[in-house]
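A single chain comes next, written as structure tokens; it is the form predicted alone.
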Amino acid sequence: MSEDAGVPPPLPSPSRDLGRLRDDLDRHGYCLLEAVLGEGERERVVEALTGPGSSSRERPQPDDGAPLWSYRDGDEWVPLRIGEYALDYLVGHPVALGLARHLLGERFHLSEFAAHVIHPGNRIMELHTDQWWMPQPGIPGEPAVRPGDITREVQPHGRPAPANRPISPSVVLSFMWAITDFTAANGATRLVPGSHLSGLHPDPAGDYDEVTAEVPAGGAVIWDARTWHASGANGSGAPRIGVQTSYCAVQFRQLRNFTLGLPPEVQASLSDDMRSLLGFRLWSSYGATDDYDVEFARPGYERAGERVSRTD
């Protein structure tokens, strides 16, 4: 029987075909990438997390009693550094950029670059979207939440069925590299297929039809930021390690402030393509630090004592 006869299309399975990945992303809100990273490439990530001078080793452990924003209930986020440990290949991988271009258009920024470690015995994460801050389309006269008042809790909830009214476009692509195998046993990403077309958010008390995105080490789970998703419970004896390289449309604020956070020597070493990806290239004058007509914004330390005026 054909899809037109009422048989739903098959859910995504790991693939390297960019056309199929794009189709899965559009139809189901997520796609799965076959293993494309080698063992050596994955080992670099582990070295960045555990080697000498790593951010992970410098931070207090959860049982130290010290507050740690990135560690909660066995769920750890570790910011990764551009230009160090030779990890930039994850940010600029052709599949990642190809899917970001498909979903967001020709211009986009890197929003996040961080490792996500799910430790054994973690607490299961609640379903959510990565675009919870996006204002909802409204009809004149209807009540609306002002953009500055949006929180994760103030959201329209409902079922994950396709909407019958306009919804917000996707402005973020979430790309999660599997550094270890992602399995149902160790906390692989859970998703609700098709939920990206609902224009709604999951109710924390709701019960939804989820799938578990199992991919081999070296592959990836990729989703439209509107898709309902969360990490699973790790009942295995080892951490599940992923690396998230999220991309956002140029009109939106990045999760990481790379223009402020990168050391001067790292900034100077970057290619123009990488600087564009990180947000240094101006977009219709937005992102300027002084001159609105330059191609790339200059850090403040390069323009100390200058006086710049706008002539238009």
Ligand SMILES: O=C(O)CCC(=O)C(=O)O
The other form holds:
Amino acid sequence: MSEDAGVPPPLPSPSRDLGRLRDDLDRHGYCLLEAVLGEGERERVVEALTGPGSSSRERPQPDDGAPLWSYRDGDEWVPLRIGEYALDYLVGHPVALGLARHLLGERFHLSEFAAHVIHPGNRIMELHTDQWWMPQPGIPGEPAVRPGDITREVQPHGRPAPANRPISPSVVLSFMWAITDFTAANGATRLVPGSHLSGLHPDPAGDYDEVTAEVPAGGAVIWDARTWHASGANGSGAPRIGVQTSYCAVQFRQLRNFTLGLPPEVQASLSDDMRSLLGFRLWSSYGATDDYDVEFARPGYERAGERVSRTD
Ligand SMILES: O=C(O)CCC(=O)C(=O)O
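What would you give as the form predicted together with the ligand, now that the form predicted alone is on the page?
Below is the whole assembly, all chains and molecules, this chain first.
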């Protein structure tokens, strides 16, 4: 039966068909990727999290020889580094870039690259959107919050039904790689289907129809940043490990400041496509250091003493 006959379209299930993933994202606000990463690729993430230099490892460790994380609770975000442990393929994966291009257009930036580890016994996360800072469209004369005054608390709450007035577009694609299986028992991502079309944010005290995004290790949960979502509770005996690679439209601020954070020797080793993704490439003069006419920005101190003017 067709959608026209009043039957709602089925909710997303894991697929690797890009057309299906795009349709699910548009219609439901999320899609599920079936397993495309191999075991070796997933193991490299665990090495990056537990190996030397990992910010997770540098936190206090058990001194009784117990395995890393065995005594932790709650959840932790662990930043991953470009150019280390051969993990860059996660941010440049063709499915991730194809979906980011679909939602955001030809130019976009990597916004975040971090693992989200949900330890057994964590507390459930509150539903939220990943573009809570987005100014709301308004009608002239209506009260409005100035962009620099926006906090999570001042954004409008309501039901997740489609809006009947203009809403903001999505400007972020959130992509969560499943490094372990994501199951209802171990804290898989929860989402409210269709909430991306509401133009609203979830009320912390609200009760909504959620789905749990179960995907096998090596797959991914992908959502439009307007979709209401959160991680679940881990009642299993092992950590749930996800890696978030999120992408933002080129005119928005990235969550991670890659241009400042990347050591010069790592920058020099990257392809132009990767440097563009990380935010080094100018976009209509935006992102310049001191020369508006170059394609890629370079440190201002390399041009000390020279002045180059913008012409438009
Ligand atoms: O780890 C998850 O399942 C969801 C994480 C989340 O809520 C977020 O990235 O905003």
